[in-house]
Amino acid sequence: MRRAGWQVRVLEAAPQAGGRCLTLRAGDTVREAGGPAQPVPWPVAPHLYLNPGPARIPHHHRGILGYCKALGVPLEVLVNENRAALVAAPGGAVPLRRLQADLRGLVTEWAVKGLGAGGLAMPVSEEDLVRLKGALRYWGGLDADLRYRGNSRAGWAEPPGAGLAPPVPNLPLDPRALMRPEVWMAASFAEGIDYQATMLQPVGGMDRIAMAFARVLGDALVTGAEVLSLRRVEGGARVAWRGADGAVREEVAPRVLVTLPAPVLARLDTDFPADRKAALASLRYAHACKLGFYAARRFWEEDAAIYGGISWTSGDATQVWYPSHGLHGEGGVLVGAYIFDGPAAERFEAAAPEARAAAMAADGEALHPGYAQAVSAPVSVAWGRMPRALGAWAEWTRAQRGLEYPLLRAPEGPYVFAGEHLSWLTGWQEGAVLSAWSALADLQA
């Protein structure tokens, strides 16, 4: 906006820039509404941090990555999918590689056996069918008899060594185990375009991006500034806000770019018309939750050769994330739970921090025996209880996209609106960036 010639003041209610793009380190405190304060008790080290909000950047999110480059924010690879990571399955945790190889082998064996020219939507020759069967055989790891009997893609029952005995691959799992939703969902989650390699993260924590913006903005950014009301007046809009010192101030600006999350904005004292207020209040936000554990020993690396990536539990914890940074370092902070939404998130959100930690530690035992004794110092964030967010990201219905989305995107008098919720990439920083650029065009109109 400054590059476009505007004189700008940014009012940020939190003590630091970033909003939901938050990083927790030793000495920080989590303050949920209606819950006890949670001081972060981890040791001080550059690699010991938790991103309770956005934690990864897809390689094709060019807007936020462009800002990282322009602002000098160093990036590193984040291991999103790791085939050494684990999936809780009937009979015990199984490496992701084994599930993927067995599921692919099972499906391709069935496909090859049923393949015929009449079963395809387009005409193919016998030569084409031979080639397709060859491709399927390779893709699924089938043997010469077009059977899947297991292979090294699924890992080793007896790994290769320097002795006389040859290596022995794992035998296929019971096909019935592969048909469970929690198994095949875990095996294919990284197929989504926003989860495909390469994933990236700022070195040192996601808030490095917000810090870089803050440095560039300088005194245009006012932290600890809680907006109290918005009113149209002659010449623009009057913004009333309370500063970190407790004093209430009022300023009049010709245009106001409003970027508050919809649940927060719906509760703000404004002179918006009734239809906009109703649309804001009806937009549901995901009640996503995260919990971080400290581990003095990086047991996932030392015991299971897991370097980064995500394991899947069969309990409420849903996902366990291993840090992609600080490899072989002194201790580590792992995400002991990432719950996207639904009843599991509601249970987590309603529980006290101690109860959350106990339940998530118990879930981790299904992946790593002894997990509950290996992790400590839990810190959790339920975004539905964070006062300046009241949710993690917008969850539009198809009907709302047709009616409320155009309404909430549209500028109104001196007000212009932006945020991840006003994009098709809700839950991603890229959505916020693209929405901001769209709002800039409205400001210049």
The other form holds:
There are 2 protein chains.
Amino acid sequence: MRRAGWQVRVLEAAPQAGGRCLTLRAGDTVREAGGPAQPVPWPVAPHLYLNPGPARIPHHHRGILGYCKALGVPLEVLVNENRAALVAAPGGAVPLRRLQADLRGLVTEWAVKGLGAGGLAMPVSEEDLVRLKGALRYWGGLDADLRYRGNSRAGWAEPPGAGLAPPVPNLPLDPRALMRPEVWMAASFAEGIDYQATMLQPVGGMDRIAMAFARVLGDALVTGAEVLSLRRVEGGARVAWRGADGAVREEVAPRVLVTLPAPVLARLDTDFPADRKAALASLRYAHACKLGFYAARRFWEEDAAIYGGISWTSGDATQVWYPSHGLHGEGGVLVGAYIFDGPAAERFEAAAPEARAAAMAADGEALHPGYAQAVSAPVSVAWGRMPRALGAWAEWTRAQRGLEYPLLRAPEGPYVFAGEHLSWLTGWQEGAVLSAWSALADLQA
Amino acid sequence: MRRAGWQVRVLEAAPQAGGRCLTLRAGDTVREAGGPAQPVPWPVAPHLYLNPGPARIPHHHRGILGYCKALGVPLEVLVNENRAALVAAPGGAVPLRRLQADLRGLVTEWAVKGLGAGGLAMPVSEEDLVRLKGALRYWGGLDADLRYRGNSRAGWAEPPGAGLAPPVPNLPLDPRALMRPEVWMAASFAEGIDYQATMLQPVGGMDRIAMAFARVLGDALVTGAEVLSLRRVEGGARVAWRGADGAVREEVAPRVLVTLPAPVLARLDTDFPADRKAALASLRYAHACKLGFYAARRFWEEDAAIYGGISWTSGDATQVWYPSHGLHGEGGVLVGAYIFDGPAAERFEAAAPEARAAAMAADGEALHPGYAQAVSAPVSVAWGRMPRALGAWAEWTRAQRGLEYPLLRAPEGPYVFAGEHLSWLTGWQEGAVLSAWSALADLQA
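Compare with the form predicted alone: the form predicted in complex with another copy of the chain:
Now the complete complex, all chains and molecules, led by this one.
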């Protein structure tokens, strides 16, 4: 905006820039509405942090990555899918590699049968069909007779050593063990366009991006500045805001770029027309939650050779994330729960921090026996209770995309709007960046 | 060995420890037998290096990772499969994501047909079958009628933005485009047990491991010490070796742990029995080759959003690797060719460095138009021509595993043997570690 000739002031209610782009580390405190303050009780070390909001950057999110490059934010690889990660199961957690290999093998075996049943939509020669079956054999890890009987992709029953005996691969699991929804979810989530390798993270925490922006903004950024009301006036809009010193100021700006999350903006004292207010109030936000645990011993690395990635519980915790950084280091911070939305998130959100931690520690036991004893110092964030967010990200319905989305993204008099919710990439920083660029085009117009 | 009470001396012919665990950076020179010296002409920077030998550590190689931890070698994630990486194709390179999504979709569509044709070996209820088809739909990214018609897993024809129009996923490729072997290889290699995420690398180059070993070995390590002959004598074996000063020494040791690669050991002046000599000479080594290019501009990141991972050419270069480190940094070193073995490796090995570089630059053009102009400063290593290796790794035949393998790994008088070739994990440092531990057990016995 400055490059386009605007004189800019950023009013940020929080003590620091970033909003949901937040990193928690020693010295920080989480303050949910109606909850006790949660000071972060972890040791001070660069690798000991939790990103309660966005924690991954897909490689094709060129906008946010472009800012990382331009602002000098160092990046490193984040492991999203790790074949050593675990999926909770009734008989004990199973490494993802075993589920992936078995599913791929079985599906391919069925596909070979489907081909025989005239499944191929296109005309192919007999020779092509032979080549195709050879390719399928390789793809699925099938035996020479095109049956799946397990192979080393599923891991080893007897790992390769330096003795006389050859290694022995795992046998296939009972196919019934594959029939559970969390198995198919765990086996496919990293196929999603925003979850595919390579995924990235800023070295030291996601808020390095916000800090880099704050650095270049300099005096233009006013933190601790809570906007109280917006009114259209002659020459623009009047913004009333309370500063960090408690004093209330009123200022008129020719244009106001409004980036508050919809649930917060819906509650703000504004003179927006009724249809906009109704649209803001009707936009549902996901109630995502995250919980961080400290572990003095990196037991996931030492005991299970897990370096980064995500395990799947069958409890409310949903996902457990292992750090992709600080490998072999002193202690680590685990994401002990990442709950996207739904009843599990509601339960988590309603619970007190201690109750959340106890439940999540119990869920982790299904992945790592002894987990509840090995983790400590919980810190949790339920985005639905974070005062300046009141939700994690917008969840548009198909119908709302036709009506409320165009309405909310349209400028109105002195007001221009941006945020992840005003994009097709909700829940991602990239959506906020693209929306900001779109808003800048609106401003220029 | 020292902990077990042995007094140890390590005779290392090279100027530094590590053998094939080698890293090339500014100041180094590659000297192949019968080839010109290749000084490494890259700028001096921690991220500008090539690992011509081992370059990846699978997360389940606990031996070598244990040494990394014990010796304080910092590790970072290496991206092996990157869905943004490219596969060369007649009409232009295709991102791996698109091939992966289309293959998975097609195979799953065939599998659904195979299920209908009575493909399921186990008895399932009608209800289970409905659930299974739902799971298959999700797994393969199929439409409601269980057909694959493309989806966002394959990437975007119109990416999501912040405008009014919704994003548009890629349509499926012509299935004929999927029928090429390099496509199936590219789409399945990371399923292999030693290629699955998470893969790791030492920060700064693989030789950090060798350097860490050298540090703890201290005076026990004698570099530039070329062993000339081995003879059994009263009280052990006599080792003749030429030191860095050119002087030849003879020493008697009660035990000699021989870790030379088989092709080198086969040529050494020893008093091994004829059957061992014959077995050593008959063990074929892969003639793997690698070539590094310097690029002043990280065009793979800037132009194609590729952060680490491997692209597949259809030429001799086979694989092109992008660095998983130094992201957004100043310049980078690409692996411009990784040729495992076979005729392509023979051609590469026979060629002069300049001819290799020209051919590999041309192969890269099929991935990145303008590649040949964007890369420079080639450095190449054909392991078959490296004097102290004469090959990359052992390639046992099934028959040799029954006869020659037990013979070569067995101790003999004062001689004990170790190396990657004496394991079931040839071509991996882990195999060498496991073999060394096995040899230590032999020594103790």
